[in-house]
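Take a look at this single chain, the form predicted on its own, given in structure tokens.
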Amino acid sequence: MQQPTSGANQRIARIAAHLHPPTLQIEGESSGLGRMDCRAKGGSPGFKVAVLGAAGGIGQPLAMLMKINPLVSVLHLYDVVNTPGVTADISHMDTNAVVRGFLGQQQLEDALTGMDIVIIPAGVPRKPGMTRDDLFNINAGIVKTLCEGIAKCCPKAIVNLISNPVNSTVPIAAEVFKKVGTYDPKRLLGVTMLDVVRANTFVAEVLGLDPREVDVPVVGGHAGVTILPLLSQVKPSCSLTPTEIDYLTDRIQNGGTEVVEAKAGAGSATLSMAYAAAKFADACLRGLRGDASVIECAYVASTVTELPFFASKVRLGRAGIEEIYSLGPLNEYERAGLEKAKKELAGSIQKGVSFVRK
């Protein structure tokens, strides 16, 4: 039988790259291809993105949406189970991003090395009757471990943290980074985009508008009363009745519970969360690219209030967060809501800080 040529070996290595995690590559392979050389033919420059928790309910649709983002050139998928299957599946999509899968703690460092953005949906989902606080002990440990890997392997990456309870997990991540001297508050963002997506959708329903034309600032945090939609600042400007404001505020704050109950034990908000996370990651990527006026809401280290972390509008750029905006004028209803949000947030933030410092 005729021996394959060197060119054929290289083509085979490129095609199969996504099925062979770097740590499983054989030393001295005849193809001569290092792990960073295994690029799809026709690949173009872009950013390197890792999804940690890529085989989960949020992770899978999020990974799919990142695969179709034209700004992504390399997509690393990490989880403790099922990553090879998810990776093989997504890698068949005919888009630019090269996909590589990483399985288990021993491959975490390989998954993170060289990444520009790390998105973390890892953790357990909320079940009926479970509060976001109930998730704390499990998800706090997961986030701590993953952030220790980020600090070691890609300390300059922009981190998009989705794992609940976000009000506590972002402070946990900050404390982990502080411990090892890599903390940059401009590069750590709690993803609250789902609250904005819901607010835009629900307000558009009430006003009879296209949701894509509606912009509702949502500030505070990412759980219950800490979610504060500023309905007085809706664009396009509108006049809502007190009844409509009560209805909309309540529905936006309890949107997650609405989905958990509707799924009747079969899961939480995974699809809408993946959409919101992909939308937010795209904003971060456009900021990294240098696009002007990329403004979104996120839960970040902040001096907007007396609390160390707070969600508000931020402008994204090449350094991550380039500007944090003030809350603007609030009406009496929103000022009362802000006080409730701050009281709840203070405890959640302290819980996260104490978890790492204990």
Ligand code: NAD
Given for the second form:
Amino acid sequence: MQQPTSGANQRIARIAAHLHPPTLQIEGESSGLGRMDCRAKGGSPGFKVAVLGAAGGIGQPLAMLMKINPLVSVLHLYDVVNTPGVTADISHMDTNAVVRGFLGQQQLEDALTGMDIVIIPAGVPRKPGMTRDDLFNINAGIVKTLCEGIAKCCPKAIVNLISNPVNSTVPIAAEVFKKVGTYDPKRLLGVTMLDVVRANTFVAEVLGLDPREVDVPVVGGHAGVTILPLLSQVKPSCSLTPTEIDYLTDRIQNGGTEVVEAKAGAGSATLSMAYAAAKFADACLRGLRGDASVIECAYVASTVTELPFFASKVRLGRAGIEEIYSLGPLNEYERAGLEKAKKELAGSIQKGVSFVRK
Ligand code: NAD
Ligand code: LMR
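Having seen the form predicted on its own, can you show the form predicted together with ligand NAD?
Every component of the complex follows; first up is the chain already shown.
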């Protein structure tokens, strides 16, 4: 039987732990009924997912959405600031995934070890007047460091790269992995899902349809003219006027800037991006589970054009990317757009490659 004093001490310790919560869920550190003593260890079936940059504008709602995903059994939240609070908050949601927080570079390796999917929204966002390429100087270094960690701790993980400029950060990640010999192009995906999400929404608006019924392939890359919506391939098939095509192409290509300007210095798209990233990660998870016909657009190592990286439809499976689809028939308008996209993309890819090789 428990001694009265020991029971009182445990109650006091428990109250104190609430007033001064341990900064992280490090097993064995808390007093009273510590997490060490809890029976749940995240052993239920499912995949292990890490979000790097989890305390940010995208990271927080993305972490919440991944906590809701029934395919996730363990969710690791890593950032250089504020993960204790975000982790404590999200860990109280009564869904399956066990959540653990990791703070700062010294905990990066623990955050990554054993992960099946790593989602990276770490890095600075745009302010009005900036291009995504203006973020290169800061974000290139962040992505490089994080990918070095992935190469060391979970080289087989599927990487979903969100940090901008995606057109350059994906080549950076590829070069980092090549350098250490872990590069598998099937497992590295630049997230361009927000372009598809926007395209579906804007096209549905014009056609008066439910956006959930609309599917617009968006190919190329993820910046300005490199974002190439293939409006001739919209499903359900429809005919758009030249004015509608001009309006939609411009709005889809500048959707990010529309949000940056509306936020007026407070950042770029976070909520729609978290939604898009969660939708994309779910597709990757369903592929890993072995579901058939999981097809999404992503920016990947590709032979669809002469460029080494290009966004197009890909089929996701147990190994990551299992098939990359060609662009299909393009009309004259889209062929002209493709030439512009390739010109800009070539420079962005080279910039990323040179950053690591220098
Ligand atoms: P944010 O500033 O709100 O959050 C970024 C987070 O990254 C912060 O919490 C920060 O502490 C963290 N961070 C910085 N350095 C880090 C490091 N070395 N390791 C781990 N975490 C680190 O920014 P945000 O709005 O969440 O945007 C993040 C990135 O996503 C930006 O580069 C933005 O341009 C990009 N983005 C991409 C898309 C896309 O479609 N691919 C869409 C929207 C935003
Ligand atoms: C977006 O498309 O919303 C993101 O790439 C963020 C940005 O800078 O526009």
